[in-house]
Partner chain sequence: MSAPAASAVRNAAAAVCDPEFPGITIEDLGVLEDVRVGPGGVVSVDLLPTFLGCPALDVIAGDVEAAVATVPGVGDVSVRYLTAPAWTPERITAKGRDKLAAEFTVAIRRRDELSCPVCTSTAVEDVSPFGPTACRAVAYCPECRNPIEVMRR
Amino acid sequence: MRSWSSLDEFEAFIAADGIVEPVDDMPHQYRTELFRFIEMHANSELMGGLTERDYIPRAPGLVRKLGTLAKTQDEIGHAHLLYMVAADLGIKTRDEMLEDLYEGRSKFHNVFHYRVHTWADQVAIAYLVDAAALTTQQAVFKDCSYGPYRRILKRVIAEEGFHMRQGEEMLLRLADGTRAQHDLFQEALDRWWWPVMHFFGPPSKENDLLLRWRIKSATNEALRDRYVQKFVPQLHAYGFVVPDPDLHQDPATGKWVIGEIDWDPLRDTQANVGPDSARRIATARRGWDEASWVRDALEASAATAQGAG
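Would you give me the structure of the chain only, in the form predicted on its own?
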C-alpha cells in the first residue's frame, strides 16, 4: 500500500505516470471524483443496456434480434464490471449505487434520457452514440491514473468497438435501401445529432480535476471535435444531412465547425428531467423490484452454505 504525505506529493506521482491501486491511501478528493466518474459510467452502461433490451422483440429479423440480445448482454455486463470497480473505492456498495440510480439520486449519460421511436433510432444509438462513448473511453484508457478502471476499459473498449461496427453495418443497409429506409434514418439523425454533441459535456473547466489527475486525458471540446471531424464526412458520404444549419468547413484548415450548442437540454438530463427520464428510471426501478426474489434466494442460499460450512 502506498501513501502520500501531501496532495503535492500525490500529484507529483500522478504527473510522473504513476498508477493508483485500490489499496493505496489516495487523497479523499481524488477518490470522490474518481468514484463519481466511474459510477456515472456504470449507470450509463446499465441504462444503455435496458434501452437495447426494449428492442430485442422489435428488431427486424432473427439476425438483428440476436445482435440486439448480444449487445444487451455486453452493456449490462460492462455496467456490473464498472460497479465492482466503483465499489472497491469504498464510498458506496453496488446495491447502494443501484438504489440511488433507481431513485433518481444519481446521474447517467444524457443520451439515455431520450425516447427511442423507431428501429432507426436503435441504429443511430449503435452508430452515433456508441462511437461517442468509444471516443471518450479511449481518451480515458490512454492515460488513466487508476489501475482497475484502466484495465477494465480494455475489455469495454473492445466490445464497444464491435457495437459501433455493427451500427455502421446497419446504417449502410438503411443508406443503400429504399427511400423510406433512408428517410427513416435521416429522421433519427435529426433527433440524435444534438444529444450526441451534448454527450461530450460542456466546455471543460480551466482547472478540471479529471484532467489534472489523469482520470481522463482530453478536454470535452477536444473529444467533441475529434468526433465531428470523423463522423460528419462519413454521414455526408452515406447521403445524410447533418441537422446543423451552421455546420461548415473552415476555409483555412478544412476542419468541420459546428454551430452554437444550446446547453439547456443537457442541463435537463443532468437533473433527471429529460424528455424520457421519468419513464426510463421507473422502468429500471420496476425491473429491480420484480427481481427481488432472485436476490433473496441467492442470499438465502449463501447463508445456508455458510452455515453448513
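Can I have the other form now, the form predicted together with the partner chain, not the form predicted on its own?
So it's only the chain below, everything else dropped.
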C-alpha cells in the first residue's frame, strides 16, 4: 500500500506516470472524482445493454439476432465489471448505485435518453454511438492513472472495436440497399447526429481535475473533433447527408468544421428529463424488480451450497 503525505506529492506521482491501485491510500477527492466517472460509465453500459436487448427479438435474421444477443451480454458484462471497480472504492455499494440509477438520481450517457424507433436507429447506435464511445474510452485508456479501470478498459475497447466492425457491416447493408433502406438510415442519422456530438460533453472547464489526475487524457473538444474528422468523410462516402447546414471544410486546413452546438438537449438528458428518460428509467427499474426472484434463488442456492460444503 502506498500513501502520499500531501496532494502535491500525489500529483507528482501522477505526473510521473504512476498507476494508483485500490489498496493505495489515495486522496479523498481523487477517489470521489474517479468514482463518479466510473459509476457513470457503468450506468451507461447497463442502460446501453438494455437498449440493445430490446432489439434481440426484432433483429432481421438469425445472424443479426446472434450479434445483438452477444452485444447485449457484452454491455451488461462491462457494467458488471465496472460496478465492481466502482463499489470497491467504498463510496456506494453496487445496490446503492443501482437504486440511485432506477430512482433517476444518477447520470448515464445522453444517447441512452432517446427513443429507438427503427432497426436503422439500432445500426446508427452500433456504428456512430459505439464509435463515439470507443473514441472517448481510448482516450481514457491511453494513460488512465487507475489500474483496475485501465485493465477493464483494455478488454472493453477490444470488444467495442468488434461491435464497430459489425456496425459498419450492418451500415453497408443499408447504404448499398434499396432506396427505402438508404432513406431509413438517413432518417436515423438525422436523429442521432446531434446527440452524438453532445456525447463528447460540453466545453471543457478550466483546470479539469479528470485531466489533471489522468482519469481521462483528452478534452471533450479534442475528442469530438477527432470523431468529426473521421466520420464526416465516411458518411459522405456512403452517400449520406450530415444534418448540419453549417458543416464545412476549412479551406486552409481541409478540416471539417461543425456548426454551433445547441446545448439545451444535453442539459435535459443530464437532468434525466430527456425525450425518453422517464420511460427508459422506468423500464430498467421494472426489469430489476421483476428479476428479483432470480437473485433470491441464486443467493439461496449459494447459501445451501455453502451449508453443505
